[in-house]
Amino acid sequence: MKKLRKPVYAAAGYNTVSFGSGRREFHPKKPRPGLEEYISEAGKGVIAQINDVNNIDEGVIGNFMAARFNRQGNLPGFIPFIDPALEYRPCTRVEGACGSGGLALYTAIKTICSDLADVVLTMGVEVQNTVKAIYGADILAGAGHYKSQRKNGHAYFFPGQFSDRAGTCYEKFGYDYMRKGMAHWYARAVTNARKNPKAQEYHNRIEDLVAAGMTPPNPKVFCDHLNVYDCSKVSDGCSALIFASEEGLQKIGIDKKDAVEVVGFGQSQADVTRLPEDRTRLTTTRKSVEKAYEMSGLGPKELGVLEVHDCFTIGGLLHVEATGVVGYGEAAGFVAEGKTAIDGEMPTNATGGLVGFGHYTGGTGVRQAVDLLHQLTGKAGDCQVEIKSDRPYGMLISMGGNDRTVTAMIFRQAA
């Protein structure tokens, strides 16, 4: 990857509540916010943190399947809905399955580096609680190659894909070892989410989280190698932030101490028509991480906090290994020993991750960036990680499909 031709910063982040089952206020038969409401809330949340909405040059929005979940396309048209001042601004929608948010970040950065804009409003949104879970699973199967993979896939297609990964890992590293690591991943996700009022699992009151996570998979009711606690939930929500050049930060009145700088990123694409050759590794994720390290000149020892794409607990473990923080097959033990806790050796998904915070698919990559922005500027509240001077960097990984579309990005506090 080439170096960035000029500094690019992120600031003014905002997340909506991740809404769905588990939230006390959620009721499947009661009216809920739609795309417009979520986009408007997140956009206004960003605008309230800058000095003048007129300083926004462009907008980009990540989304996966609004055309099917909501029967709505043309999502760039919702950016002017946020504020009349955004009328006639250039706006773009990007899509890469569950990695759509990461592609939105990547697109905004490229726009800044092209000198076509100094300030880009960057968003990610998904509203999925519009259909029953079994129908939603079929919609989400579009993140794989529907033509060749759907017919022989599990009714719950993506849980089935990652169940296959878990089963292969059981064979390779041992069932008890992997199951314990996955259960502790779930327990840590919920423990962190309980500190985050916007998290979907904020109201979770299960007393023994590890015991719940250790529930044996039951293929008669779900998947062969995953239980329901291994899965991120169906979620509705939106996240947004600003990407800006140095001139852009000055225009919007954001001090560098309240911003983070992009120091490296990598984006990689694998062939969606093919299944992974090795289910025990996230090879496309690893390629993106290597590109981010190459651009930044950093390695895993410099990272102080991680935001990884734990759509399933097994995915969380494999992502930690893909960062190089631990070696092949070591993540389950690393997690079970508490080393990914907020006060652990490598704090990971401190606001709950996809399992705990929720996973509004097209918006998750942007949410991860917002949470790293808050972490690195000391504004993460009860979820705050101690950012040490010798490890001042945070990495996110936004993944689409079964390790097909992946963006990795590294930030540090700008000031």
Second form
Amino acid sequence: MKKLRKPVYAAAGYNTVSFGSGRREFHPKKPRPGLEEYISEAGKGVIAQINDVNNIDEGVIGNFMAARFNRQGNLPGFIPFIDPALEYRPCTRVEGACGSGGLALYTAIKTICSDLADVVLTMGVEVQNTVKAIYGADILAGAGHYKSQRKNGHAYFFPGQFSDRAGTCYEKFGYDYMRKGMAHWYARAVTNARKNPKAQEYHNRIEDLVAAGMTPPNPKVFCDHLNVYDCSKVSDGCSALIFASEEGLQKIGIDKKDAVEVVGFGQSQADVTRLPEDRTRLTTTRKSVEKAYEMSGLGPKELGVLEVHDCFTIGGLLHVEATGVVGYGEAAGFVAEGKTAIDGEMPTNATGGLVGFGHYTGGTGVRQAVDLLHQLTGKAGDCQVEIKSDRPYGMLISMGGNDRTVTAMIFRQAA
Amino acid sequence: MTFDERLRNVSVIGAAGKMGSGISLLLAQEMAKQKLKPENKNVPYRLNLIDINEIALDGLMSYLRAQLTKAGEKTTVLLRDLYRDRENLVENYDIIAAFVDDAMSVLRLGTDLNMVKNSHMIFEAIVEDKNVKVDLLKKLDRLSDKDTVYFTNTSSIPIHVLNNEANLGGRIIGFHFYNPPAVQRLAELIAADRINPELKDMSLELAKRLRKTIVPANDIAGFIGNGHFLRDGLYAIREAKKLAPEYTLPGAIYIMNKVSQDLLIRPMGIFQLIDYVGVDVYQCISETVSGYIKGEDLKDDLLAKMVEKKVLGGQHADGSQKDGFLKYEKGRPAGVYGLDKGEYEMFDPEGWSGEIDKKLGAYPEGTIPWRKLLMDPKKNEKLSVYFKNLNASDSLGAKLAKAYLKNSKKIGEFLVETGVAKSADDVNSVLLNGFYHLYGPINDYI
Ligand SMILES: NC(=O)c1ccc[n+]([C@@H]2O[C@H](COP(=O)([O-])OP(=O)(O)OC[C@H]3O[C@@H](n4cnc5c(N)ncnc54)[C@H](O)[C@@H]3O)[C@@H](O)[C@H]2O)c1
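Output the structure of the form predicted together with the partner chain; the preceding block shows the form predicted alone.
Full complex below, order starting with the chain above.
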């Protein structure tokens, strides 16, 4: 495993609201912001935190399916749209389904390491409320293999895929045990989101969240093994931050204590034409985590905060297991005991995660990096986790498809 | 002939109307579902949608296409299974579009009654006029087979009258959908004395297929739903007239509407409900029922005056509420009609309506809007607490509400005593399921 040939930092993060059903101001029939507004808001949000926009050398943007959700291609063209000073900068769009954001982070780091740029504006965006959820499911199914999987797949293709995983876990570990863990995952996600004004579930008023999460699945209208609370919602939004070299950080006038350093990462790709062999494990995710541990020389015991890709509650549990924080089959119990709470043993998804904060698919990996940046630099507001000196690291996992395209990344405060 | 065989060729008369269009949608969905079954691959299905209003039939076509699309979007899990063997249909989008096409291909729209020739089930939802209905039924019976059965949607005409005058030999039943038929869960089933027994079973099967809850009602004009609604509304009108000297008639209508909504925790106030149904429709029910029920005054001149002034309520083509007793802004009552001036007096919280609100007094503790309570799992407990507080209050509003509730209960009990309904439960079920009340009129709250 190669080490980073020079330090890489991240700073100046910005998330828009995760917009969609659940937000009080959301109305399906009223006009909403589009790609332009979201990209512009997040980009300007970053620029406002640095000394001079001219110091940005390059841009990279992660996005999954704007071509179908918004009938828009050529997304790099929206980076100069943010600010005329960015005209003619090199810009790239990356795509790896819901892991596109993770790929944007990965690409930014490589660009810094190549010495071709010192400051990279790194973004991720998705605007999905343009179509009804039932047609959005068609679009998102593109994260699997259209030719071999779509026809026989579920109407709600991805919920169907993770429903299959949940079903196998029920068989293996027991329905009650798993369902309870999933219900607590949901309850935790919303509880955290209620502290985060930008979260989609910020306005959630359900009194008994665990009871809602315990709702038995109804295969007639939805999936065999998941209820709607198990799923992240349809979201619009954009996240952005800066990746920079040592010189880059100085150039944009950011103090090290306001930045995080990348200490390790791993990116792994599995064959999209194949389905997972073991539904109870995330093997590609595990591979990426191992790479990140290897590069950083760290292990789960040194982590103080996690950001995992809980597009479904069951996915959240399997991700926690893939980090090695708990053993195989143990996450449901760990979560039900409250150990992933903000003040728990391993604070996880402190701003709500995909279930609570929202999931603008192509932007989520970047959103996770922004939230870790805020956690590790003490700027997470009401969602702040106490970062202890013996466990000063935070890890994110960004996943595309059914454990196909996975980036894991570990950060710590730069100074 | 089995039910499923009958379901292969069905007609709806008055298909472009409010009720007819909803009934057409329900039938189109069920027939499309049958058509898609592998065993019915080569069976032709026909749903004839007949109306005298040609323009309205165009509207019906777009309405059905839009609604079938929505239905497809809601049942995609099932549809994917039905279309499993159609390899070229891959995405939800393809499958929903195929379903809409398949369902639409069952339909035949037209103005010609001859289209009913091969139908063995005919639904009638034309104007509420006995002579027109009898005339139509006679014609239909000449055009179709001798074993064809009729489902009439009449709101108030006794079924035996239609049966006898059109000489149908017991092949007609009252299958009284609620408005809008595609949404409302309830249907009242009205079997006349000399009905063909098979028809009752057929109706129960039909209700199952269309996912309706059936409440049987006796064949007495108005049946249960309108039996209650008609008397409930007349009570409000008469109370309003009593209050008018002090508050003016528009003020009194405002009071009764507000009390019946807010303090009875109903989905809408009584005058809003009359507007929703249509002042003219309500008056027509009142006239028809009066013709069959003796010894009870079920008419009021206020209704005739409103109709004369053409202040009718009902809905616009887009489903929004037309002005009637009340004027609506964004679907909410915003003014009340003044018969004298022939114009609306807008609510004025700083002025007249605010004054009235003050006189009505503070609402009892625990007053919750209907919408909030609807889905509340602790609904019944909260209602008990609320009604206890209402009982204890002697504000003007509470007094009016209590008297209103007592009268509503009396109507319910009257319907049971006179044999219109078999039981208090049936009356309550109609009000709960057909009118979306949170509690039945026959209760111990007051
Ligand atoms: N509106 C309600 O809330 C409601 C509820 C339950 C039952 N009903 C009953 O349903 C029936 C229809 O009511 P509606 O509200 O739908 O009325 P509507 O006026 O909306 O519809 C009646 C339709 O019948 C058509 N029509 C009239 N005479 C015809 C004829 N001779 N041949 C063919 N078509 C003819 C009209 O063009 C119109 O499209 C009535 O018997 C009514 O009492 C109404």
